[in-house]
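The chain below stands alone, shown as structure tokens; this is the form predicted alone.
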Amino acid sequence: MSSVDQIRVRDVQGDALRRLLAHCLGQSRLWCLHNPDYALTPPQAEHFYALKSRLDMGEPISKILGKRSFWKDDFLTTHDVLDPRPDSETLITAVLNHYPDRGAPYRLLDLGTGSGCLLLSLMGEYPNAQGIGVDCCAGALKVAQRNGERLGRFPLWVQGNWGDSLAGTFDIILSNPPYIPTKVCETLDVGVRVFDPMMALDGGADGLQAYQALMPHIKRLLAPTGMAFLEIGNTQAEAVGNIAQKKDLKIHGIEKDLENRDRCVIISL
């Protein structure tokens, strides 16, 4: 397939390319399935090849299309935010298991909110909850705010360093901090290493730097009966637990992801 060929829908093979094609045509993939003989116009073909070249260079399709599904919604994603990932849904499941009252007016805090996918997903499950999402990156907060507006959920967005600018207490604290050791970051797939923000990935030499920073904030901001849900690398449960216990915090539990790997540490006072 080259740019000089006339492209018909049936000529485009492979899931990723078909998603790009549907995007270029402004149609659903079902429409494409039912219209295999449709021939792309020259502008549509030019658009398709431009996007295909980005895919060929290793850019994730979510970044090309500008959105990715998470939990029950689609979230906008840009180079300013980490792509929402299925592993992080472990935190949502853990919170729902520990807080079954969907009508309660919980106070939610998301430290390092990124796209806002964790906080906004929980606000969809707890319609009476109030939320605050914190991120040090202004670009990330713009993405989170746009996601909230699209979903009709309106937490307070705060630019800051973890919980430095916050007061009061929260029933549920969430965080998916950077936890990949610096040297491992250098070996990541190009789709992650180049197109996700490194500051959302690099957890320092041992991958634990962010947890060291987070624990004092959790100690100060967690309500007496509250819990904090932290995403972790699949070998970090013991180390993160030790960091928490040194700050006189308790390990309430560890949740596993769909591949049965440690993914979420639950902390209480």
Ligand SMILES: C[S@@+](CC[C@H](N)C(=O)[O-])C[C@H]1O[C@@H](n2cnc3c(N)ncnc32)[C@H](O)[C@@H]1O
Second form
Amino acid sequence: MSSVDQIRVRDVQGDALRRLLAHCLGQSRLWCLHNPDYALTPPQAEHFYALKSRLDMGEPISKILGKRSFWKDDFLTTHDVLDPRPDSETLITAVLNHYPDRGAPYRLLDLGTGSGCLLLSLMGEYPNAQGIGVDCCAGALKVAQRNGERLGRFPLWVQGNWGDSLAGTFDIILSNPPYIPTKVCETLDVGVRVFDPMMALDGGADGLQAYQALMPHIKRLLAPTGMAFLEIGNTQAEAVGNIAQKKDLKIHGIEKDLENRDRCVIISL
Ligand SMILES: C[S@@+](CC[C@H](N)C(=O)[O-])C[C@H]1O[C@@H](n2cnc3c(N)ncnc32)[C@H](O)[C@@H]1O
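Next up, the form predicted in complex with this ligand, please; the one we just looked at was the form predicted alone.
Now the complete complex, all chains and molecules, led by this one.
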């Protein structure tokens, strides 16, 4: 397939390229299956080849298409936010298991909200909940706000350093902080290293810097019967547990992801 060929739908093979094609045509992938002989117009072909060259350079398809599925919804994603990851759905299932009353007016706080995927997914599950999403990055908060508007969910978005500007208490605190050791960040696949923001990945020399910073906020902002759900790297459960215990917090449990790796530490007062 080269830019000089006339290109028909049936010439495009492979899942990622077919998604790009459907996007360029403004059609569903089902439509593409039913129209194998459709020949792209020159502008459509030009658009398709432009996107394909981004894919060839290692850009993740979610960044090219500008959206990624998480839990039950599609979320807009840009270079300002971490692409929502399936591993982070572990936090959603953990919260739902511990808080089965879907009608309760829980107060939710998401520290490092990024695209807003965690907070907005939970607000979909608890329609009477109120939420605050905090991020230090203004660009990320814009994406989170647009995601909230698209989904008809309206938490308060706050720009700041973790819980610095917040008062009061919350029933459920969520955080998926940056937790990759700096040296490991340098070795990540180009799709992550170049196209996800370093601010969302780099957890300092030992990967634990954000947890050190977060624990005092959790101690201050958690309601007496509340719980905090923190995403962790799969080898960090013990270290994160120790940081929590040093701040006089209790480890309520550890949840595993779908690949049976430690993924979420649950903390209570
Ligand atoms: C790993 S991403 C998580 C994004 C989203 N919650 C998710 O699960 O996909 C971490 C987020 O924390 C934010 N962040 C990093 N340091 C922060 C700080 N000191 N205060 C607030 N947010 C911070 C980053 O901008 C990034 O959006």
